[in-house]
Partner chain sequence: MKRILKMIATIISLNKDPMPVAREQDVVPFRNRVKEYAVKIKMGLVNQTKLITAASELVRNMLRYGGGGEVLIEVVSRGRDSGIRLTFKDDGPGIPDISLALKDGYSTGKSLGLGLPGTKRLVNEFDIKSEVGKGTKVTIIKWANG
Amino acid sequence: MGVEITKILKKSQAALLERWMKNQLADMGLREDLMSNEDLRAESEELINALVKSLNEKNLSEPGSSDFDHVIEILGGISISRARQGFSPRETGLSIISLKEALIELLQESVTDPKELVDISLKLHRLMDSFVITTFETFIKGREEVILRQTDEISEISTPVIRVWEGILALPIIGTLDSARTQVVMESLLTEIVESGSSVAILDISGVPTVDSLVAQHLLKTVSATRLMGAECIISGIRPEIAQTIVHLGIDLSEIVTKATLASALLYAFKTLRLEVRKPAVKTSF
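Go ahead and give me the chain we just looked at alone, the form predicted on its own.
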């Protein structure tokens, strides 16, 4: 039986690839906007080659066999690649399930003994189900990596340090301020203070939806770190509801300069640096 399944797979390897390709292309989830048919065929052929080369009667009942290490490696690569390309878990899982269906169809046409067919089919089902589970697990890891990378990129984009004037920096904060993001804010702000030699930094929290005790503590840490670098820190964007919340929580911001708007904070920064902005006189000609 072992020799027979090996011979069947090697003899019908090309037919197996075509069956699997047909199954995958029939699934509406496999979209050409994410992967071309040529890339799909190359990916599928690589997996089938590895499976046919490693599968035999001895390891057919042993999904954890080291014989399948290369198959698992290829499956992992497919899963992570599809997670990054934007495929859903369902689309990725169905792709491997459709390979199992192609294998079973091939066996049904090649194995004439009913008992032998049932025995091989059951073993093949268990083996392929194990591969499907591996695919899902790896896909989840790949999707988590994508989410973490996107979160880091969003954090960097949403915390830009702007040089609004010589010696004056502004950092508009949009969204919730948690511990991880506070660290990003502080690092970005302190780095820019050193590079620009600025002496005034404005933290604008107009885009922060709510301020609780935890958010306030994060703000205080950022202010303290800024002062240690020798720069004055101003907090702007204190809306009436935020002011009420801060008072209700008993948070002491008396030692910190706070302003209602970014414009007010910028005006205060000008006065601190003894800068004055004037409109040019309009000359009239007769």
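With the form predicted on its own in hand, show me what the form predicted in complex with its partner chain looks like.
FYI, this one's just the chain on its own, none of its partners or other molecules.
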């Protein structure tokens, strides 16, 4: 077996880069809106350098070899940055596939024995395919990170504490009340109670789709924490179907003041604070 892939690659490294660049530009019609030609060239060159440096006859058929750690690291960097820049998975995958094509084309020109060409191409295909898969996996991971960050942001923006009146806070909860969310709710509520010196807090759960025993437990915890701060906590927005379900489930909310609507909770809060809402007496003019 006389084909030395290491030699071929080293000799034609520059040609390989040119060919790959050409393929990439043809494939994506150069997304100049997302990435400049220079950046693409720099990225491509880095990857080719690392690949040529690590590839040899032996590890050619071992995609899992640790020789490729650096290559995989660069690939990961490329796909994460492309995911963030807004490239589609197809564009990102195609760009690595077109490197494979450039490599095969190069071999076709350098290897004359057909049997050897087939043999080496097969190995190269398998290796590069494994790199393509790595690219996809990292691309998805990049997207997942974006989603996780957004989840955190959503849970923060969706738990505002509103000062509805002097001494009265309202906290509309929208969405699922899981453990992480309860933590956010509780912290912002307790902080606001201290800062505003409020003595009544209304937790409105109209926007919570399901109240199971876990959610109930979280609510109960929040209520007792509020009480420890010296404030009273009212739960409002309990829809009729939720009320029936809670009863069957066996959750005991009898220790807590609950109201059907935010309006009735507010009225209750006014009474607690000895406030009265009245229509002004109609003045009769002569």
